[in-house]
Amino acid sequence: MKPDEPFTLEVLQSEATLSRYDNHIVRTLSSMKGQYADQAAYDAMLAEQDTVLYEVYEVRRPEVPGELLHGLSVVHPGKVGDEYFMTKGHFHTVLETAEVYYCLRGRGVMVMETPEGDWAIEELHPGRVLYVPPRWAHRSVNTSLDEPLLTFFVYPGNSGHDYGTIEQQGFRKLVLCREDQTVYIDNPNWSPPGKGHAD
């Protein structure tokens, strides 16, 4: 495949992968240090294996503007105390860039939060589209304890990743599975941009 070509690939739900992709990236429980509220349940859980929490599947194009990175993502089922597994998340290293998550499979929610203070959450499900607008973080969380959320995403070639902010600061709101209810509750460890982690 030239570069400058069109092309096209199919998403296997099923699989939970793509037909093509060049790179494929497997973040596991030890890649979320620090982001887990229940630090005794995280330790108890690494101490017992290195879990894989979610894997992205990418299809590389040239990070200019113009182009559009996009690929796959798997979030797997399961817990850390009562956190549901989750992404890093991130901010773009160019803050004024967008991205757009399309809900192929499972459910989960967004949770986005901007510099100056905003945030939201949003539901995910099947055939929903979310728009993810400039300068909000954004995080993956799966609500599902039986099945992968799998989403498709998009976003500007030169956007990039900021994955420093929220490992230093966290997100304002954290994603609980209590009495079989999602709720989402204030993060206690939660820092304003630039300030760390609160002792």
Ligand code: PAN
Given for the second form:
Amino acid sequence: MKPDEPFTLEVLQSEATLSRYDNHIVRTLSSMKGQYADQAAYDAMLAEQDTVLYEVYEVRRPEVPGELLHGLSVVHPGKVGDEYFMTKGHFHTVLETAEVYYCLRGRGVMVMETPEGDWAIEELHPGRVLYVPPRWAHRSVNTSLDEPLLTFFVYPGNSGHDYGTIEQQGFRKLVLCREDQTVYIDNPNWSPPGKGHAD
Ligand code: PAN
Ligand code: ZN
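Please give the other form, namely the form predicted together with this ligand, since only the form predicted on its own has been shown so far.
So here's everything in the complex, that chain up top.
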């Protein structure tokens, strides 16, 4: 079989070059039901408008171990109650697969945790590379209220995405804006791995 040809991509230029990506995913508020701590703020915001929270631009490659899936993640600025806009977050279905994130623009954090309940939060700013090791669930949070958080990501083709575990148990830590400061607090609704949801 003839091997694929090498190819290049302008990761970030104009709206026009973004159209070079193969796939564009748009996640709005309605897709994050139950993920924000302040349910009343969530409901009120959704009643106004199904706001776009984040977008993902993917280069489509075969989902097999030797391939690398890559693309651009854009988390828009904003809050639901005190909680910054963020991605759903997920474990990789193949838990032993890692991921690299390279921050291109904006300010943010990556909230991470393992199935055993260990947690970590790393700051993202332009020029910083974050290595998410195998086993760590990950969620990007935009901690700037003025500009989008742009990251480039790369992960193995066979990783897959397990969203259900996080939808059920949440992340252990929440990233909030309190009196203009970014604070990390314990998620009161977090249920320990394997214990199901708190309510
Ligand atoms: C990224 C994420 C992207 C959006 O490509 O998929 O940032 O986040 P959610 O998938 O949690 O909605 C990645 O981590 N892929 O594995
Ligand atoms: Zn991932």
